[in-house]
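Next up: just one chain, as structure tokens, the form predicted on its own.
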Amino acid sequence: MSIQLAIFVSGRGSNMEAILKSIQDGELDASVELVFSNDPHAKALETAKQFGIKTASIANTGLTRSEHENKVRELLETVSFDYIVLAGYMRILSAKFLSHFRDPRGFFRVINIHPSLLPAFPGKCAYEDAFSYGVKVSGITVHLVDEQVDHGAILAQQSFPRLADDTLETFKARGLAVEHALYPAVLREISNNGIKLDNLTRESIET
């Protein structure tokens, strides 16, 4: 079953490539709707530009939290989603916001993909606080959002190695190559068999 997606960004979007490219080829029966940023010059944008998908942003500068969710809100109105999927939004996303996107089996209809075998190493400097702790292992997980940060039911983890002669940056490049295979697969699975929710867990889920 095909479905359809609004992906928010803040950024570059490599996630959101990954989506559009697993779409392109036919992997992943999807179509995305909106690309959506809180930054208007966000690199995302033109990325989403060049596949054919329609863009929209919205700065947060100057604007309450609140105000410029009643704005997001809004420009959602005027399109038709089954799931956000954040791809790199660097924004936190209230539980009034969440509350409109309720699935009527309990869970909000938003995605996240974190790098780091949640619930270890929450926040947005997951890849820099795994670093520096030392971990052996690391990993990505991609869940549902709740009302709390990088917390959620767990849709699927994959672990990765730190190798010994690893930088921030060798180590990064491999979480990304795990990222940008994991969530359009996660996706491609709820296109095929919807979200189970008798398989969902806070613990982790290894693929």
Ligand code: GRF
The other form holds:
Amino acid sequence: MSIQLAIFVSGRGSNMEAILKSIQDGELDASVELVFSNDPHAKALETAKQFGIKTASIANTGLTRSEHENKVRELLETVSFDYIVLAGYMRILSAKFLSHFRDPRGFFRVINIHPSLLPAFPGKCAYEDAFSYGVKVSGITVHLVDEQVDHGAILAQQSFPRLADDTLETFKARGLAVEHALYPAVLREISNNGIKLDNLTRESIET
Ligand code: GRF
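Please could you give me the other form, the form predicted in complex with this ligand, since above is the form predicted on its own?
Time for the whole complex; same chain goes first.
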């Protein structure tokens, strides 16, 4: 079944682009109804426009979290979508905002990609933190978003090695290549089979 997506971005947008390419190539049965950014200057918005996707931005500067989220919600009321896909969206979503996107089974219809093997290295600098910790193996996590940061039920994880001669840059590049394959693959699985409750932790469905 085709799924409708609203993608949230804040910057470069390489994951968004990987998702759009996967749709374009006929590998992912989905449509992107909106690309939204909290940064009007995000490169991702330009890329989305080149794909012919509707874009919108609402800057968060000068607004409280709740003021900003109320505006984003108003915007989303004009769009039809099944899932919000966070792709480098650098804002924490409040429990109140998330509550508007609750699936009848309890979880929120909001998905995120995080560049570590959660629960290791949550937060904004996961690549840097994992690299400077000296991990031998790291990875990428795609998960449902819940009220805690980088925390919800894990949908998929894929590991990648840190090689002996890696610099932070080569380590990040290896991880990013995994991200670009994993996010479209997880969305393809959701498009084909929905989100399977078996995959979810009890905690995430008992809210
Ligand atoms: C990615 O590393 C993603 O895992 C993290 O933010 C980064 C976004 O990169 N959440 P891009 O904007 O998709 O290129």
